[in-house]
Amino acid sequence: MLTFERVDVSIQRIPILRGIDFAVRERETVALVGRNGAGKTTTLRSVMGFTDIVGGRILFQGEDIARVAPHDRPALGIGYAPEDRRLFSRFTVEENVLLPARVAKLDASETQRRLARIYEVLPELRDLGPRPAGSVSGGQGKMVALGRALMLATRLLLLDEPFQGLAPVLANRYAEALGRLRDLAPEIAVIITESNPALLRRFAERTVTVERGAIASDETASIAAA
């Protein structure tokens, strides 16, 4: 489904990714792990078109994604939840979740179908829906960001450090939501970045480790079997 072929990325002429080379299959959940600054976030941002690829290419469904403008990539079925959430504080929680549907010009029936699935995965968002997004806690904001990404993720979901800063109770609830997502929508491939791979052992089939912008290891089922 998603293939990195010797991808190099530089930011202000400083190399960040060096020959990134791995693939994610359909229906697969992959943990992309490594220390802070290893290149995990840059890898996800490159899928979304937010970096300049100076070497190699990224294929999605066999096509070079460079041919697709960044603002058109969500329409491919890719949902992205960045580490910093990026919620619109003056909008309600539900308006934040629905915003991608409006941008993608989904019709009303498809929007409601996807919203119903989001509420199955994240039932707390139904109660939070009328609240201004600026009033929710940081942990709740992570849930809102996940719901918003799920509005577009029909093929691939990218989650950047979703557990960072979460209290244990909220981390468990987030993990439970990911478990429900796997049950309800197993067709969606998921890439989750994380500094602590132990947090992902319940649902990641593969662990890809990034060190200094390069792939250090690619281990099948190492987390799931731990």
Partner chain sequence: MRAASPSGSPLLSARGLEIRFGGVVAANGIDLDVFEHENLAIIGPNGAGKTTFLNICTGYLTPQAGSVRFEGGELIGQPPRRITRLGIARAFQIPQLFTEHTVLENMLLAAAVRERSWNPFRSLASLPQRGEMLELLDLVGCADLHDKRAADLPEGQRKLVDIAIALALKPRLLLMDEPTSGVASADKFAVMEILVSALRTAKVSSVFVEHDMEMVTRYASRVAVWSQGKIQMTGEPTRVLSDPDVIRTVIGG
Contents of the next structure:
Amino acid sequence: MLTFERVDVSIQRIPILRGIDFAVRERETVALVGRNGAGKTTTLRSVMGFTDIVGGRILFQGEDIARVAPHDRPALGIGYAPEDRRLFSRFTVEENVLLPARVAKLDASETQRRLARIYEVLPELRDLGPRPAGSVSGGQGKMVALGRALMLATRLLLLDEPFQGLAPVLANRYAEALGRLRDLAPEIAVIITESNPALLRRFAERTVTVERGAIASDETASIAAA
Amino acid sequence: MTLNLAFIALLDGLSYASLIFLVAVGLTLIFGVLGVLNVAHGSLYALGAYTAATFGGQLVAAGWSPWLTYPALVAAALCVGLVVGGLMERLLLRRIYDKDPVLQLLVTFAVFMMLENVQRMIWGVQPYYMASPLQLLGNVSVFGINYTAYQTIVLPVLALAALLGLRFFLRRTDAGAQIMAVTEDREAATAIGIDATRVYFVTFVVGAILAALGGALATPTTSVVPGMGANMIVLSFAVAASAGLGQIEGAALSALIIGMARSFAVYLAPEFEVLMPYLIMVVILLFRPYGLFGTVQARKI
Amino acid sequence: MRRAALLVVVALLLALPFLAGPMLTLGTIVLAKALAVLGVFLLLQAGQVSFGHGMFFAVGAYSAAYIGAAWRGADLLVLAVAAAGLSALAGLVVGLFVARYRSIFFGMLNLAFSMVLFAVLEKFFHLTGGTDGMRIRRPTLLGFEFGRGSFDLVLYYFVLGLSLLCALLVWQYLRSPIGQALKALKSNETRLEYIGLSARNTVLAAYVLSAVLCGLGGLSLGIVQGLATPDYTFWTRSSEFVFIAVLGGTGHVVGAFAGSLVYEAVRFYAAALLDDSWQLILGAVLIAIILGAPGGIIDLPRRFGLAGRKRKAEAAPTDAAPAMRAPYREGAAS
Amino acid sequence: MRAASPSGSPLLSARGLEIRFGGVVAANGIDLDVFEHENLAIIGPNGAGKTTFLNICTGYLTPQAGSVRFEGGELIGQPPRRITRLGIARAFQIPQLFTEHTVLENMLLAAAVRERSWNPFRSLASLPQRGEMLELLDLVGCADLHDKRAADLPEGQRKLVDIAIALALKPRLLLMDEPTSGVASADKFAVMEILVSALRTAKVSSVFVEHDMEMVTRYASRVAVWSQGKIQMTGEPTRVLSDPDVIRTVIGG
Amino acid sequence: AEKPAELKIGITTYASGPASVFGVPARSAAEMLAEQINARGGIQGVPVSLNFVDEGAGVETLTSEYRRLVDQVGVDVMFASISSGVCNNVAPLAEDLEVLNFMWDCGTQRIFEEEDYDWVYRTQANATPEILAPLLYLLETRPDFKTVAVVNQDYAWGRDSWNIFSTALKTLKPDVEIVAELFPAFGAPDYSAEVSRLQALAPDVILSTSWGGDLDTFVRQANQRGLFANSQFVLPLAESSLERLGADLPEGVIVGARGDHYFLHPERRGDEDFKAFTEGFRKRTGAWPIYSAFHMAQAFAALEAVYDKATKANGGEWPDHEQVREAMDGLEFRGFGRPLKIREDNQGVEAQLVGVTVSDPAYPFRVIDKMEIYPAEPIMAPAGEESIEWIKTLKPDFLATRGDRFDHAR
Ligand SMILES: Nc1ncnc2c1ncn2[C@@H]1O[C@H](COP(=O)(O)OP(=O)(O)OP(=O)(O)O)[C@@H](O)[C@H]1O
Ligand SMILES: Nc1ncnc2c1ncn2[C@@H]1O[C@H](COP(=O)(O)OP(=O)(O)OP(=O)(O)O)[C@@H](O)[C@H]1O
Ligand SMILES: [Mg+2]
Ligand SMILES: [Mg+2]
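Form predicted in complex with the partner chain structure, per the form predicted on its own context:
Next comes the full complex, this chain leading.
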């Protein structure tokens, strides 16, 4: 459903991604691993339209995504939880989670349905709800970002280093949450970037390794074996 | 100074404050959302005034009912805000949002200079004036002092309406929520489906309309002259900075303080009248370094 | 390559009197303003925009006027030293207040202070000559008196020397640790405090220096015009300095000179060509330069691929600068 | 680095720290001593107040009650820069870099402040500490990045550079907030290994907040467990990490 | 000397900013006059050419432009300027450049009182008579007033003119009480507070030397709120606002014209050249000429006169610049008012016209009636004396100074 065809990306004329070429199938969870600076974040940002693609193309459900303006991409069913959370600090946690629904003009019942699912996946968000998003701690913020991404992700979920900075309990819970998500909504494909592959053991069936802006390996279930 | 006089000074301050609030709130809005300190805001004010004077003048000259000058004022503000503000955003600002904010300032300054010139080419240098809205409503008398109903009632009511309207718009509507989100983080907003480009456009145009509306509403009481924009812009800066950035309510309060200070100065210390906005700005900022309603958003560390 | 270009420019500046003849005074004005712009340029390194540096410009000009009035035939060197000293003092006093403010609040507080000075100069007209200002008589230099023609020449070289010296000093200052700390303040003030440096003092030091530069600029322009007026403290003049600095480019001290030259030249020729449409021309030229070269005029050669070497990233201001942004945007920057 | 129980006089001692933000109590009577030559790890669930503790110790936040003494002197009420000059350096959870400067310039600035090199006629690039700073960068594995602009670094490397800046200050006590979160797992042990041995040689005490229990077991000499603004327990790593309460609240079953 | 191909005139005037309400009409007048002169064959057979400089472009640009015009274009005479600030700037410059400079509109009296100039002349009166004349008129027509308030723009002219007026008032009529001195900002959009305060005080006389949009705004706001009903207004510069203000300016207001000029000048309105000027101007611009246009005409008149005189003195030969300058001493010339003379301190000696507003069915705006034209000498400080000091020495008999009265002939 998401296909990278020899994608080249440059930032300020410096090539960052070189010929990225891989495909994510429906219902698949892919781990994008690699060292710091390998280009994981940049890969996800390219899907969202925040980079300049200088060569190749990205297809989403067979269509060149370049034809869709960045702000229309979430409506295709893509949810994105950035590495650095990027919460809207002047809104409460709950408003942060609900904002995408308001933007997409989802009707009340659909919003409630999705919200219920989010709470099912992330029960701790319920308590954080009324807190200003600017005041939650680093790890709590990661949860909120996931919740916000889930509000839109009906087909594809992009998670950038979701476990970074999470206490083990929470990381475990987060992993469980992802597990629950796969059970509740198996139709959603997930790409997770991670510099610590051990955490992905439980649910990523495929690992794509990025090295210096290029795909170094693409193995199915290699982590489970490791 | 007797109580009566104090009350009278209060009324005077109110009408003045209403006018500068209308202009300054547009500036604050644009600054809060786009991060652009729009020097050309003064030109939009002036253009609003000229256009309103022209529209109104034509209406009256053509023998229409003078009551129609009221809609003409609003129409003028909409025209200027949409056309000039819209073009400015589309053709210029849009290209430089990702650039250093000082550059944006410079661009708006250049636009300011050009518009001053354009304004002179269209309307010449003679002062314009359009008194119908003022004369229609006549005067009201308070403690034996005559006031124009326009200044003591219409202007404050409109300013209040603008304040409440903007508050409602930003806090309660979806569009307002989108604006607030874009204000904080453009990219994250895009990632949840907000069309930041449109939000910027709409915000700028709304700000421009407010500036033009300020100018249009000034035409019944003031002469429309070359250079009027330059005077207004510093005043708006003072209001916006003392208010705290992007603070709508703050802008209302600081406009009120500056308006009151000015009118009380006329009674108590006329020497300081001109200095008042600056003195107030110094005092407010010394005690509240981020303005009246401004808060330090601590950097996450 | 760049050094060679610089040498050519300096040589041209030295030869200007023989090339430009009657336009010499325009050259002096450009240099005098460049001095003040250099001061504003310095603060721009920290991302701080002052809309009030005209006040130090005025301090420079008025100190010349007062000293000249009290002591007929005061020497230019004496005036320069006095202007520098007094503007440093003024810079210190005002700086103590404004150095802890940032972004628009810094700009506006400066504006407010300069407008207060403006009003004082106008109000106490018995002492200051009011709006009409005060005459500045032609000073001697090293005890020599000069007639008009030769004084124009002497003044040109004096201001040229002064501004080149100041440019060199500023250039070196910005390379030094304290100057680099000033630039660092633009990107991360928190870290600055956490390496043990007071952000406020860093700004204060630069502020005093910038006040001196503006003071010397004001002195120079005052002597060119033979007059010190409250106009020098008006906010439009201060913002003009900012605009020239940005126009020239904040990446290198040369920007102050390039900006000043282009701005004055465009304004002058636009005014000469079309006395009632100069604003339109100046505005259009400004926009063209900004859109064409966001790094300022000094960025133009690079833009058109004329520069031999790739300049470092510092040349082009980047989006990371929260200079005039609302403070809450800073959160998103890191 | 398995120094047994702490000995000698405390370098830093916090007593009765309290701070609340609105309804959230982020410090609720924190008492903690940090001794010379120890590596104290702070663990705890997200939002427990770990960063807040570091913020109080470095003058970023003023607590509503309590005191923090460093070598006998009170830190509360002092600005960060003074505390830094007393010998407490800090690396941040979200890296704090001079983004417009190169990595080396970031380091040199720290060195210049440390050495008080305020001679305006000497340029930053020519400071004699250049070599020393490159060595420090090498220590955290970032030597080859020295002329990259800090803004262009990916998250993981920013963290490492942030630590290097703190080291450049030659502190007596180093506070690190999740020093290697975001650093690829392939690298983080290597980096931490070198870092900890360097700290030991330089006799620098350190406090680090950490979520990776493997890091804690390997490199901490003592652990303090945070929970809802309180210290739940302190002690030797293996003992603390096997405590059932800690397992339940922090580590997870 | 050889006759040049043309006589080059440099003119500084406002094309931008608030003062362009004076600058632009003056510019039109200059263009019209130049055309007329050239149509007549020029000055002594030499056609004139004009070079304008915008005073609004800032004083550095202005001085650079001034130098360029003198050094490179080689203008023979400069007309500079409207703003007193600019006059202060260019007077020493003209002296340095040795170019004949007519201060064609600026009013500050101090310039010649503080400094001697060889090349700088003023072709109209200065602030002293321009303010004293309306004061005399007031004292003559409303001698019994007790209280005065002032509303002036907060800049040099506003302050200086009030200084002259109040000093004279204290000297001549010390029992008058000054109840309010208000100096709203230049360009202020709103005078509500001032109007309220004046209503509360109800002073017998309200003075305002404001001009342009500021004066219009003040008058309209004051009129709307009935301030004119109880106070006698004195507006020494209102001649330039009459046509714009239309019916918003009530009757009975004392107005001045900064000199002896008015498009219905009682002594000149019948003259052919006068009519050619006023009506030509109206055709050209759509408005009647105001004082800045008349001042421009005076500068041209002085130029023609001085070249005539210098040529005569030079035996019919074209004079060089030095000879022209010498001919300036005691020059007599006539614009569209009474004849003028250049005094030994280079100051022009010009009569002053004051009157009150009335309505006239022939015009959709107020016109001046009950005009009094004051002779110049008695109401200006003698050469070499400082105006303010001189005013302080005035004796009560000064109040008897009268001009010639004219009632508007319908
Ligand atoms: N704005 C920028 N300008 C220049 N280079 C950049 C910029 N942003 C990222 N880069 C470079 O792009 C490369 C890839 O960065 P990216 O953030 O995608 O890495 P990553 O794999 O996500 O790393 P990490 O695990 O540290 O998050 C890095 O080498 C980085 O230096
Ligand atoms: N400036 C602040 N304003 C309001 N609340 C705050 C502020 N700083 C911290 N908090 C709150 O205090 C609590 C403790 O925050 P802190 O950042 O210290 O947590 P932490 O233990 O470091 O968590 P993490 O491991 O996720 O970084 C959190 O609930 C947080 O929301
Ligand atoms: Mg990344
Ligand atoms: Mg933390």
